[in-house]
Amino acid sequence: MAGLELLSDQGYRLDGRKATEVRKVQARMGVFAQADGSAYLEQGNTKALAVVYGPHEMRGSRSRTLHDRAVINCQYSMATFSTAERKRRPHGDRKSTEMSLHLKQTFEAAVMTQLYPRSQIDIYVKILQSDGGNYSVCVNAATLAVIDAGIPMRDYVCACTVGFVDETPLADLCYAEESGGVSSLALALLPRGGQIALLQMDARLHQDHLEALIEAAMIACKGVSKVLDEVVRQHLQEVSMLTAE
């Protein structure tokens, strides 16, 4: 797909958004009673479910135990019906393993693991419907699930995928844009302090464009953090009303 098709002369994208506009984010917390924390999040047409268990005693090999902080275990998977092509191995493939590792690195930078030595925190994320920005949507959903579990974090950790078309950074790419040969990067940010938790690039990008892309990603992440903050505040209000009754 040519770059011209991804961004019109009037500055509009395939789905009608402006270049820096993020897809609509909708989320709910506490969707599973059995888990310590859970959240469901939609970002455009990409939908994810995140579940958190812990902190709990280490399971499996004791050699993995850290005496000064908690071990974070992340598992990413995609539902077999999440894409137009049915997936034979929704988890356990190379891409899922890589995504699980990226999520682990992201949340190790955000969760205050030092408060829970010799313990484990499990974060499970499943993509129910995929339309681009899977990593970003998983991070945003998992952030809400970790907060729902009552696990202290240094800050919200928000993520966004950005691309570069016709000298213009595009925020929050959809699948058509991601598969259109756009140079892109995914960034996870702790917005209050401006700390980057993870920066991932799958394709080559000219050095001159890197700074503009990172700046666009950080602005988009800060916008997402405001939405997540509203979701958390609304959830707290609902819970306090229920307990008052």
Contents of the next structure:
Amino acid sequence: MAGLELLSDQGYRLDGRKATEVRKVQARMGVFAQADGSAYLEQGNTKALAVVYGPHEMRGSRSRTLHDRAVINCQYSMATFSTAERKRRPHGDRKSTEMSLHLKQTFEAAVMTQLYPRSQIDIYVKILQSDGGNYSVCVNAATLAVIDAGIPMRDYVCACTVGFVDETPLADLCYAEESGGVSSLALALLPRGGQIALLQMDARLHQDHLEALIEAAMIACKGVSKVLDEVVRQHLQEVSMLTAE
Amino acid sequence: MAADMRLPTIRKPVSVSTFERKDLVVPGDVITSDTGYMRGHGTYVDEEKLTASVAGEVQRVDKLICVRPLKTRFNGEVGDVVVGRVTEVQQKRWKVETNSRLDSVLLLSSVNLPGGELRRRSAEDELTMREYLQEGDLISAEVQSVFADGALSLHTRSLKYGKLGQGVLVQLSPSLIKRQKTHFHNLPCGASIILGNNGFVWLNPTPENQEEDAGGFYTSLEPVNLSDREVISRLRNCLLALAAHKVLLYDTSVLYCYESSLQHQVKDILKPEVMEEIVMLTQQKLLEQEG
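The form predicted in complex with its partner chain is what I want next, because the block you gave corresponds to the form predicted alone; please supply it.
Expanding to the full complex; the earlier chain stays at the top.
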């Protein structure tokens, strides 16, 4: 911690945000021509690229085929240049395997897999620049890519991390805050119905505070979902304009 | 070799006019809470409300409501012409990748084997299947039926279908292909085009003796001369240009685009500004022809 003041007396954070403020989200859909769906998303300084292939025939191990729904295959990776120190990240290390699994669970809750028996949907996400909240940025980018691919979903999935400092929940932590020893929680939400797709916390927190933290995360997720909604609608208008001509 | 390099430029914002379309929905949007409607593709019922599950335009046919996404994989219908690649040889069948959500099936009994219509298929044929079509081969075929799980069954029981020889495959979005009476065209510029409904487009030099080698499993390995190759490369780049600007593909649009591109070198067609110019010219010609 070393005396890093995460929340000033005036209620401002290290990067000048208020406690409940989410970083600026910018996104674009359909960045690749060859993939079925793709999206690029920036949340503050964290940048992610998501690509979706499918639904298609099972490739690789046939034994994983499910006869009543599609299999979702997620792969999370980080670019070598994504963090402050350059580091080769071998494929399939423990951290990224865990992240891939979380992404898979999140999207199995949202995508209507039962419509595509015996097929496979691939979601590949790459972090290009990492500044905290990698999981949530990946989920947000992948949501846009899945929508771009025309795969049916119950609703958007939006994710956000929330930390707990000085009795106050801080929305959307950046790297400096994440590494400052804050107990944080990641939440993926289907915003319209308020269903939680994934809730992850691996820090200690008094249970009295949990409710407030989840509440703050849900509000932040709904904020993100508004931005994503705007991006999708804008994209729809643009593409349908082109095809109408 | 001189390479053409350029710096990144700012993407021009597409001017979305004041006229906003109201029939566009995103996943989670409630289309109607009236229970009198039927649920079609791209929708689901949540707490008695008909909700969209994909982003796209709403289509209503009487009481049936569907949402058609702007971009999807190929949803085959009986009679569609497809171009596909053989991925697997199994017993009595080939598996063909056709940009569909499951690999399509081509049964040994639904191909024309050399030796005429009425030939019996023996166990020997089953063993020599790989001689006709092996993994990686490209074929053109027609959709014969659709299975319950959405997989397609193909047939090549006509002389125009069969294995594809020398040519170029262009993979585009299925929604860009215009449905027409015929998807096989011999363009006057000296090349043939197969516009597969699944978004796979095949370009090849027009064969000289059309009756002789059509529909068979014989593929010519004669070198294709330079002028033919140039025509095909130009057509390929034209297809990519049209696809980038989301222009529907059919024989006339491809031909007009080809004509508009003649003043440029083949490799220049892919430059964004040239692309835009060519597509504008094409659209103008198409409008003139219509009006």
